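Encoded as structure tokens, the following chain is the form predicted alone, with no partner shown.
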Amino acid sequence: MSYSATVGSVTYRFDDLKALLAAATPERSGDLLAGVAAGSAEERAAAQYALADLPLKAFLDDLVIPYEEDEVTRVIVDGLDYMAFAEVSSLTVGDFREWLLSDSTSGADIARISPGLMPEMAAAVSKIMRAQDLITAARKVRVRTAFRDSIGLPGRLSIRLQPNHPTDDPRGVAASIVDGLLYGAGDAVIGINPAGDNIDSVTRLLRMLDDIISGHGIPTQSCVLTHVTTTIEAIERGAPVDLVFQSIAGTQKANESFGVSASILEEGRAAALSLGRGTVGRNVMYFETGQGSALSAGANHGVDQQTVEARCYGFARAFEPLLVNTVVGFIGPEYLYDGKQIIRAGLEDHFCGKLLGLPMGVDICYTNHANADQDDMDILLASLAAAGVTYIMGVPGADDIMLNYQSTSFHDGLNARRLFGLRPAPEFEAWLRDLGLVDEDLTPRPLAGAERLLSGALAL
């Protein structure tokens, strides 16, 4: 089916669905790279206006990847409540975006459609949203999870605690997570990226996170962000595996390139359930996205690369995860080129993740060869925060030194929780205080709680 829409006296025409929201989406690298943006800014309002128009039930008969050719797309349609999206179906895209924001729909009311909305209608609306309708919207959505702690409550704003080391060295990565967890840090996930991906580091590194964690009682998980065919084999082989992780993207010819599959996934997540480790729910899975993945491993079907990642979220949501986020900044400048369009992406990213029902956090973070700095981040942080983000990283001194990116630090998300009233996730909360790392408003005490806490994990 086509569409069009009339600017000033020019008629603008889209041979069909993806080719719409490929117009309508705002100006990004990764896009253009593709060949699929629009040509001008007059063709990108005249697919607004036409997108605006589309009705929701548009998606359900206009699949932008067949049925038959993608197992994302059978996921995310197999698992649509259609009761669900019965409330909104009578609405266009323009309707959905003035529900969305008005004064008379709750959080609640988002989530009891949410299961019934394709991941394609999320993006549509993202599109015709400026910035501070991606906030408000957003900011009404609150998605609980939980295995040691309870993560995405109302007033709360958790951090993953990102200890990465070049080497994998025990007393580096040691030495970090002290130094997160006297800032407050952790209460979303301890999660290494490991330097090498084979088993006996693997392992190693799930055994000197567990002996801290259990070793000082904290109510947190942790996590190897490796490949979750490794996490199988270690859980195999009896290491202490709290989340599996895995990197998705949103069609299945992407998910190809990263070694995965629905089957695959749903192994990973049946093997950490059956540890019963979890102490106050069962999420178990924590997925990392990005814009430009599918475009990257010539994967994306000439779809605009903001609705594939929309896809990655729908994908996501069957196997219920603790932690969802988009390294919004991570791929480069070629997918998306400076601060603003990492800016733009960021809140769309957090926007249509929490939409759809997910525990969404944004990984705030850029490249050193992207038209971006520190700035940018802070004011993306700042914006997140508004829109309330489920959780940020937590980097030390934001820079990376093994991934060889910037993201955020310590520092900043001790700022943000300050600046917006915000506080960890509470069992987290507890212990920080019972042992004397934090005051009442949450100042680091590190002289006056820490010396059994650095003791212990330094001397690993």
The other form holds:
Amino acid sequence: MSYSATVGSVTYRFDDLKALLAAATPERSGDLLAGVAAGSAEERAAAQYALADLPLKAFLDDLVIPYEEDEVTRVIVDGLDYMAFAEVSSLTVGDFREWLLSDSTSGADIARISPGLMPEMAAAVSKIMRAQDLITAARKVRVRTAFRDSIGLPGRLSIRLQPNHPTDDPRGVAASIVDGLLYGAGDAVIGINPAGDNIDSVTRLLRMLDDIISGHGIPTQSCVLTHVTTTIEAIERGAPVDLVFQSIAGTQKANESFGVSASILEEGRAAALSLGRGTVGRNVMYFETGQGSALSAGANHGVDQQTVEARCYGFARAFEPLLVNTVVGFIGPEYLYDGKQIIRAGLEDHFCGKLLGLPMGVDICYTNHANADQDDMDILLASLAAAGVTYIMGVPGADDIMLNYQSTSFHDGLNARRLFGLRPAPEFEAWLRDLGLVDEDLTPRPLAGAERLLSGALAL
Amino acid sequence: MSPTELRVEDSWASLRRYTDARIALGRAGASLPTRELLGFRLAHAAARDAVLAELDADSLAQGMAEPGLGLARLRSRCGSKAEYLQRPDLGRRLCDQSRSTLEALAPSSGCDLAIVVADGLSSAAVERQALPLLSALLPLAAGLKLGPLCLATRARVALSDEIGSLLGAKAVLILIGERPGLSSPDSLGAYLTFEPSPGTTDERRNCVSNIRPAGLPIASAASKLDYLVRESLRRGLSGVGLKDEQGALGTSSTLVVEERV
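How about the form predicted together with the partner chain, since we already have the form predicted alone?
After this comes the whole thing, all chains and molecules, with the earlier chain placed first.
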């Protein structure tokens, strides 16, 4: 089916739904690279008019990637709750924006219809929303998950402690963990991107994290971010695995380039659940995503990168993850050119993830070949904190010396919590307070309790 | 209040000896102390300059002419740095003029190895590491038939596929500036591809990365590359099949990796 919009004497035509979605997307370098972006600013605005007039029902008929061809489409369609959709089924995309922002629509209302939404509907409404809309609507939605602590409660902002080291040196990793814990980071997960992803070094890191977490009774979970098949092997070898990590994408072909499928993810999930290591919940999956990954793998099917990203979330929700985050600025300027594009994409991804019922975090980040700096990240962090982001990253001094990019620091996390009156996960906060590591306003108190952590880390 | 009371030092500063990560930075409120803030800015400035600065190609060309192998100055299809950063597809293809240059220079019977030096994402890396690495590498390559040395600008790794193929090279080695890290603005990467041709995928390449004095020193990089080149030519392959099978390459710096430039 084709679509059109007329501005003055010019009529813009869009061959199909994916062409319309692409043309309506705020400008970004990855869509230009893919050759799917609007040809002019006016065409983009016209496409947004056409998209706003489109009934949400149209997305059920006009699939951007066919059901027969693509496993991600099948997972999304097979999991749809049509009863939940019924409540908004008479709305257009433009109406749906107003419904989300309406005084009478609560977070519970959004959560009720969420299982009935296709990710393409979420992507569509986000494209006609301003940054302010993306913040305001996302803020209504709370998504609660749990493993050893409770993530996503109102008034809470969690932080993944990311203690990466270029050679996985245990003392180097431990030193960064101590630094992060003393600044109140680590309640989302203590998660290491390993330099070497062979099974032995992964297992070594898993044991080390388990020693720290169980040795100090820290109400949090560990993760070594390696391929799902490596984690499954680690579980088979008896390694203490809390969470199963995997990078995922929004098309089957891109997932194949990552070496993953729904059945492998389900196998990983079952393996982690069989260990029964969660104490307050059973969410065991950790996913990372990011706009542009499908195009990077030559697997975007002519769909714009933000719509493909939303499809990741539709895929992810089938596995009830503890944590999902978009690594928004990591991919580079050929997909998101500068701070403006990274900020917009971060807010879109967070909104779409929350709308689709995910515990959405954001790795607020940039590489050195992107035209962005700390000021851009400060603005995105403040915007996301206002939007109720589930968690952010905590990297020592914002400088990841293994992955060579800049994310948010332990200081940034503390600052955001103070600015917005947010606290760590309740179990984790109680642990910090019991050990005397922080005072009432979360200020680090590096005295009594810190000594135990220090001696524990040095003994490694 | 004295200036020293405005800052809170972290009492666990002794942990800094275990990692280069920016730990125990201290704080002013929940923010960075001024010296740490400015230190970060300076490091980022060096990284940005390394990405955006135009390569001093004339000086480099002088040094590359010295071995007497011949020199081809080449450009990709990217017209500007901004285009280079946004259009990796254009950075993987030679401009028409460069194709003609190379066709004129190509040895009629091909060559064993073509070596390309390219700006990539760090001009600083190429300006600092490329000539010393070539000086260490060329004596080791004695006995191989080398093509003319190539100096390419606004280049991605895969530009070496087209270059190697036009030169009739059995293998091509590209020395290229890597994406700068905050503490490593001048890190050079080397990618080896056997039987290069346009459209080659990354699993067919071997990479030696982080070549810089504070990372992988020049001499070690040269001997790793020498080993890789000889094994590649002997066995007729590169990439996944040529992984560290003899344990000669160490673990962390030589991997088959995704193309990062």
